[in-house]
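Here's a solo chain for you in structure tokens, the form predicted on its own.
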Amino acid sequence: MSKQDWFLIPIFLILCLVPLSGSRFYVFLATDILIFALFAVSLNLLLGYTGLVSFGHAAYFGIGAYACALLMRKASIVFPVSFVAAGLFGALAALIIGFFCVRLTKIYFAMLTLAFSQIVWAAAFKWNSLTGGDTGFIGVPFPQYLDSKTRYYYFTLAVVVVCLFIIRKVVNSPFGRILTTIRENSERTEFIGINVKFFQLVAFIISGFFSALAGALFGIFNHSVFPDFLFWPASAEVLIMTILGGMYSFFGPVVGAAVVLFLRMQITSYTQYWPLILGMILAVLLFFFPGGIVGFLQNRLTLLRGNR
């Protein structure tokens, strides 16, 4: 762990300390943002690091949680199982919907993972024998060993805090430095014999399988799935979260996750005009601070240091 790293620790522990708060809002509300950070941050592997804009990346996160349910509903799986199997379900829709889309650049390939992503979702909202559909699947059960709140905000911490390490890990190796190139220049970074096209769609299938195991957690949380899951408002919330936080640092969309849905909460108390509040606050950070929050605090930082 480097020296820059040390305020993870408080971190870590204050977070193990929420349960003791006895307050169920807050359990509820630290597990939510806890599923989200991972899966904005499976999200910024595509944006932050290989420079690919993803307009669909709900479609894996939903995957992930009908698989893991219908696994442990319909075809009577234990939990542990189904869960790493819906990694892989939504590493594997990954790798069918990438191949297709690392073909395309820019706007095309954004709007061409938009266009998946509707497809995905037509399908959960029209198989009503699988998925329920438009009542979605409802009743998922509970692991014994999980039923409580607590027991999984602990289960859900364990599993984000390894996925992130993992993440982590993959981003910061000689792979996750190739898709940094990739991002900056994509037409040199092929010049010297790189395979771009490959390397994306290994990023996009990474990015997948962590989104589904998001989708997974979510959906036991919630013990229900529903099409709403797959459908476009849920890749833009996530695509805010990591531009708001900050899709150039590793943390930058835990920090988007835990803003967008504390205020979400609070504001959706007092008024219905949340859509319009977001809105605002996204075109301010974007005018004023491109760098999202934790790029601003960083520059901040460095000033202060170039200071003294």
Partner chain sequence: MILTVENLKKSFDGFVAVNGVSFSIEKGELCSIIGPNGAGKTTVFNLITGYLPLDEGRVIFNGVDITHMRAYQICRLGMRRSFQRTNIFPRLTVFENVQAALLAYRGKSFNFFTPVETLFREETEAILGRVGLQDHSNAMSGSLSYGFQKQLELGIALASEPDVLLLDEPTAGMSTEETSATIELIGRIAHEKGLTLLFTEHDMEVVFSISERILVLHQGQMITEGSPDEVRTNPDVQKVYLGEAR
Contents of the next structure:
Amino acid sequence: MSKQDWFLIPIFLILCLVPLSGSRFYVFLATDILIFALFAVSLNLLLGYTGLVSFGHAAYFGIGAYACALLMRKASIVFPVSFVAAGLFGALAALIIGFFCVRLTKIYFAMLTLAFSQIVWAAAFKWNSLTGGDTGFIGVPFPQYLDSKTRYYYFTLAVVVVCLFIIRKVVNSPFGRILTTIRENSERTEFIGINVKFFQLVAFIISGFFSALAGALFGIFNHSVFPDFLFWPASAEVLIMTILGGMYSFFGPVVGAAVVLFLRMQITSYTQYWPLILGMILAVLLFFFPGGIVGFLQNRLTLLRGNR
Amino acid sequence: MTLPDPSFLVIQCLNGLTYAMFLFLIASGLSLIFGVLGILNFAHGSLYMLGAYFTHQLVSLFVDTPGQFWWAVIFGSLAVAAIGVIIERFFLRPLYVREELNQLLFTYALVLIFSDFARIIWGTDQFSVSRPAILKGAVDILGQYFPKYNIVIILLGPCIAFLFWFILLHTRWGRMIRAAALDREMLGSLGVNVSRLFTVVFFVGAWMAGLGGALVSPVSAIVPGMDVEVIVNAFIVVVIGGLGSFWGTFLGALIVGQVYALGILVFPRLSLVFIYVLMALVLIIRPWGLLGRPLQKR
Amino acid sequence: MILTVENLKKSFDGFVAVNGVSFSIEKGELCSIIGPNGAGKTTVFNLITGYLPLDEGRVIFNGVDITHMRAYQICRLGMRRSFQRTNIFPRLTVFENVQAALLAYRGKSFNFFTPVETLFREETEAILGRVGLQDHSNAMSGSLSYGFQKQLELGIALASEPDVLLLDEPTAGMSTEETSATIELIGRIAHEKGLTLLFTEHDMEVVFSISERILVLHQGQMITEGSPDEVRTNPDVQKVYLGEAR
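What would the structure be for the form predicted in complex with the partner chain, rather than the form predicted on its own?
Every chain and every other molecule in the complex is listed next, the one we just looked at coming first.
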């Protein structure tokens, strides 16, 4: 951990203390935020680091959620195995889908990721016997040893912290550096001797793996899995979190997830028009803070330091 | 497997054709805007939805005017076009210098805003607009009834397509639009007022979407959520036909219309999957679409 | 022969850009390709380096047929290029630009857990020193001046110790001073490293001062090749550059 990361310690301590507040509401919200933070950071490995706009990332989240729930309920496999398997299913789906997608660029890439995620959604929606169709797959229990909101919260916290640590390692590795060169100028990257498509595919697989883990966490947290998890507006939502928070910083998506989910929780208790508010926040942000919340703060910080 | 009654098959085909014409109206506007401005406008479905709501509102306003439906269609769609111009002038223009993703997300923000805006004004009830007086009733096709209104729509589609094609090929504005789609920078250096051209293109594109919504109002229910449903289908149409390709959009609309209409008969459970598989296949095999042209590196 | 090109052909939408170009280059040679705009110089580069698929012809590099290889594979065999428009990684620092090229060349790119900032520090600084960018190592490369960006590009290309370096208009857009400084730099590095160099250039003074051999392209075909003196006095070349005098 470098010097710049000192701020992570108090945040981690606060997160550990959340259940002591005694508020079920905060434990619920914090679990939700942690899960979506992991999902958004996984997406950002493609978006902010590799420069690939996936418009179908809900697919891997949903696949993870269904895989974990189905393995536990229908195949009676123990939770830890189901959980890891869910991640592997996500990685496998990302391998198959990514294989085709990385051949395309820009808007065509986004469109193909959208098409594939809609195929997965339609399959989940129509395959009643397996997924329960549009009524969803209901009644997924907490595993025995995690059978309270608080315990599940700590489990989520541990998983998310470990996953973020690993992803952080990856983006700060040579592999991660090459991903940023692909984002900046994929043609040039090819001409320093890098198989760009292959690197993009590997990034896609890693992203799919962690997205699926986030989905698996969410399915159990929610006690049920619905086709809506995979529907394209869900892909748009995580994209919004990522960009709102700041796609050019590692923790930007975490901030984005926290802000969006916190505001949603607050605002939906006053009005049903949350999408309107979200749309306005998004529009204002795109206009005035193109680097997202974290990008804006970083700019401010550099300015302050420069003035001293 | 039991074969469906052939007359029913014909009617389904015609239904698919009707749907295709609406899709064509919306998707051609989407494709036009993408071709010239390079923006994939998520809010296009919202403009379509507004067209339908405006028409509903205007029809009830013009209750005693002769030809009320047609007036409502004209004014309703033009109001949508005006909204389109406002979006382009005041909101999209400052974003042209930004990354494409910002533009895309801004149009998505508009989707969220417009859908709730419609819910606030019109609530969540379903509305329907009654067909114009002269087009009430149906004709007998192989013993099945098919509404006269739908027949007019099916005939109107190719007319609009032809008109559009004519404008693109034989007018000064059309030539500029085609040139802009090929090379934006060059157009500016040739002394064309690019920013006015963009506004005109957005006006036309938004107008087509509004017109689609206005004309669909007697055929299907006006409900919240119609915006999101149609935009995904319009994306599928332009992707299959070729982004920015005009005849490709026409072909794409015909294909998607038929897949929906006939898919329900043949594989009722799989029709939803089928359309996305088709989209994915086109993107994998011919990413530039059936009638689009591949971008060539030099 | 380190590089042999046989009968290259390429057309775009019916327009024949390159029409049967053949030449060979010996190891350590310093060659240039000249020709009026649209003669097909850049397209020839694009075909050799795998940036574009070719319609017909063969490219042999170091005894290996690279005709149908992909760009990154050709790179790994030891051929590097620069682009006419500057081609760097703008939102990475100067240091990171060169370091990335080193990572790729030294086979360290597919490594997930070593902190990247610890790798190849000295090597990167050494290369930056060689191209005169040692004082800008932490600058955002996209904000550098045009001349510096071109130097950085050269640094990226050098990081992989290529056998053959293809430079597309290395001095395009530079002032006279920048041009001579860059040319001096290129010549020096080529000699030190025993590089084989093939470059296109619009500045005839530069071409005739440093090239050992010159290839002349016109309308997609090679009209002549030879030493600077031979080319200078060739009547066909004069026709192409000065127009039909009659």
